[in-house]
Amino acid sequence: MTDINRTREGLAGRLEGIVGAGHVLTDALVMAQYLEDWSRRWRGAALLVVRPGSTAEVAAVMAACHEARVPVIVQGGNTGLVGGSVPPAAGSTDALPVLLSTRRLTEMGAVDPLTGQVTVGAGATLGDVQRHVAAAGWHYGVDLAARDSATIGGTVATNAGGIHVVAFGMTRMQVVGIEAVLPDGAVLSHLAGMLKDNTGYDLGSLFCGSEGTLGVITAIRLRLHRPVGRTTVALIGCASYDEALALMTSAVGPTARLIAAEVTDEKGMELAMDLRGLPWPLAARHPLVLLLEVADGGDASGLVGLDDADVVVGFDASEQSRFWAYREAQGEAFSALGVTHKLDVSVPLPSLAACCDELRGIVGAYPGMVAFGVFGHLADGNIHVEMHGPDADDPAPDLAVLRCVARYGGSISAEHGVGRAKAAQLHLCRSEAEIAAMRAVKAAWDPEGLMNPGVIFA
């Protein structure tokens, strides 16, 4: 018998006596849905499969990989594109990971109308808390397209943004308290709530962004907000990124709240016409097409200024989510046409034109390039740039986009995460001396190294 197959039986048999045998897996074949991410460019090899139901059960498996020196990946929904939930290729490591997936943490509790917070299990998600929050009169302010795979863990773990930033900000402005396992076994639990609690250092606001790099987020207690009341959803063709970013401000009222404002180029949507069986939606072709979401009662009141533009507007649910389609189908459009390299990052808004007009420059030219998009949240600078034809082990696309966008003073990450992806390229946008102090806080919670080597820092 093989060293592996030793630890993979030895730690096994003490998991299944933690979590049960059915939630402890190591058949290649079942294995197989956790060992590689949706981008499908990242994947590896793991020990084996634990499935915890509870945090007394994650923080009794976590001191069992501890005393084992086994180190542990940590994956939710694994909707990541980063590699940063999936555990690095095989042979690439001394030792094999357990990979500990949180998809049975899905409790969720009452909202509480008084402080319009809710505590929720770390594996429900993000779909199933909107829903739930909903059904009590109040609204969680991240959403995403992948709102029915994608956890609240994970989005968490990674500060996910998403479509309505402009309006709540991103996952770290949503969290209130945290409960997570250290990689020793030990649990930190402050969920309490309490907006005002000056008592040293906010432990939980570390997990927020930190990949699963410190330890197991298990549970959040989450901010919630009152509903925003109907909306009006217009589309509206461009000339360029400068006219849309133009557009954002001018089109939205005095008295209207900017929701969204998103922005799609011409062959992303050609690419979800097809994918969808959608018409192209204004009178023209445009280069760009602006997407904007406005508070305003529904009537299109909040939309001024736009007596010459080629616009449509929605007011109806069912305009509004056909006109979210466009936009919303990017990724898995360019999925559609084999493995794609999917960039994610963000500009300072007075560079994003700029920025763009350079990417679609250096992407275009790139050698072998089939379709490529550059698109995304204009109204908070995050671009998302898919690019289809170079071989998906070629970095040196990926590395031509994140120069260009830190020669703007971007960052190579606007929000799904560093993951094992860019861990080489964290110093384009982060100095030595924050690259160190994140690494001493990583020393600190996790001295052998063990929660998800090799993400975030190279």
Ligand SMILES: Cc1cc2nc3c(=O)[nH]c(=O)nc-3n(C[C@H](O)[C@H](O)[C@H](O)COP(=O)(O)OP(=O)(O)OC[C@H]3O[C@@H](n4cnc5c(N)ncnc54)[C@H](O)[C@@H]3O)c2cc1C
Given for the second form:
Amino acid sequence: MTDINRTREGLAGRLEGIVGAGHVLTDALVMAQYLEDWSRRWRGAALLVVRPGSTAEVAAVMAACHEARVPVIVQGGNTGLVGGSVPPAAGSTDALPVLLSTRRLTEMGAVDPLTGQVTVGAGATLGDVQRHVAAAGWHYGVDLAARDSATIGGTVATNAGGIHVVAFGMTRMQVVGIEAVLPDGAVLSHLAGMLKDNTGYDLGSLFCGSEGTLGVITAIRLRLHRPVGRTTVALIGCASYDEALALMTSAVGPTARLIAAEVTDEKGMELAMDLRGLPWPLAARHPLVLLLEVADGGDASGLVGLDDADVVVGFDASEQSRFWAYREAQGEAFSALGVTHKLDVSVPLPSLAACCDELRGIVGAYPGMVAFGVFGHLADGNIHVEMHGPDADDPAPDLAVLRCVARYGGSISAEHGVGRAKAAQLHLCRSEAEIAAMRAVKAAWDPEGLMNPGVIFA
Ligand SMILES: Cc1cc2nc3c(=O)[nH]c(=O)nc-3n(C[C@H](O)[C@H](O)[C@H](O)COP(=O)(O)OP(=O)(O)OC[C@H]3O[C@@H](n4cnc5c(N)ncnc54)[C@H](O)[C@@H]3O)c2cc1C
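Could you please show the structure of the form predicted in complex with the ligand, as a counterpart to the form predicted alone just displayed?
Zooming out: every chain and molecule, the one shown earlier first.
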């Protein structure tokens, strides 16, 4: 029996005693779905997959892995696009890790009407959380296209952004309490949701954006919002990012509230049309299509000064979801071409147009590029660059994009996180001192380096 098989058998037996035999997976075919990410660009190897069903089980699993000095990769919905949710490739590390799936941690508490808060298990999907709180008359401020697969724990671990950041902020701003298990199995539980609570370090905040490198988030206390009421959605043809940015300000009336401002380029529109069987939605073709959603009671009084624009306006839910479909299909539409390099970056708004123009030049000229597109969350200066053609393992086009963004003072990861994909490029937008401080936190909480090794830090 090889060393790997001996370790697997010993640990599997111990973990089966904790979570039950049905939740320790060692069969290669059964494990396969956990070992490749949504984009199919990232895949790896694991000793086994374990699916604990409670915080106590997570704690016992972590203690057992810690004792055996086996690394742990945490996985929620596996929709992260930076390689952090799957193990590194076989042979790239000394020890095969355990993959811990949080998908059984799906408990959702009742919404507290007094505070407008709810406690949910880390494995509940974002969509389930949205529906659960909506049924109680509340609204959760984060939304993104992967809502029915991404878990709420994953969105906290990546500090996810999405389409409503302009209205409600990033995930970090929705979190008022966290329960998490540290690498040695210790449980940190701080779920009371006290808004005023200045008792030392805010440990929950540290978990937001920690990408599974500090511990396993098992439950989260979320702050909710009152629903915004009826909205109006418009698609507007634009010649440039500068024009789109100008409209984002000028077209929103003084009494309306901007809920979303998204932009899709012509290539992305065409791919979405092919994927979803949709027509071109405007009278003429444009390099960019801007989507604006405003809360205005649903009578379009919130959109102003668009008389000369090529625009369509949607009032009812079915029209609005049809308008959203072009933008929401982007990730899937590019992936339908085959393995695609997916980069998520942000740029200060005054530089967005210049940076996007330069990026299009760089990416378009890259040898072997078959198709590329730029789309994203305009209001946040957050663009996604999709590149199909270059080899999946070729880091050069990614590096060219990240370096360009860094020259404009942007961030090499707007909302997806650093993962394995960008770990070696962290220095492009974080100083030596910042990286040293982050490494010190990691070393204090995970001195053996067992949690998601290779994620965030190369
Ligand atoms: C079609 C599509 C659209 C998307 N749109 C957006 C978007 O608009 N905005 C956006 O921000 N992202 C977007 N994403 C990326 C992705 O959905 C988010 O990063 C999401 O937050 C990941 O959640 P997950 O449960 O799938 O996490 P996973 O992919 O499973 O994991 C992501 C990272 O978090 C860690 N992790 C997961 N769960 C836990 C936990 N309980 N405790 C500790 N660490 C954990 C993992 O180790 C990994 O490092 C999109 C992805 C797709 C496929």
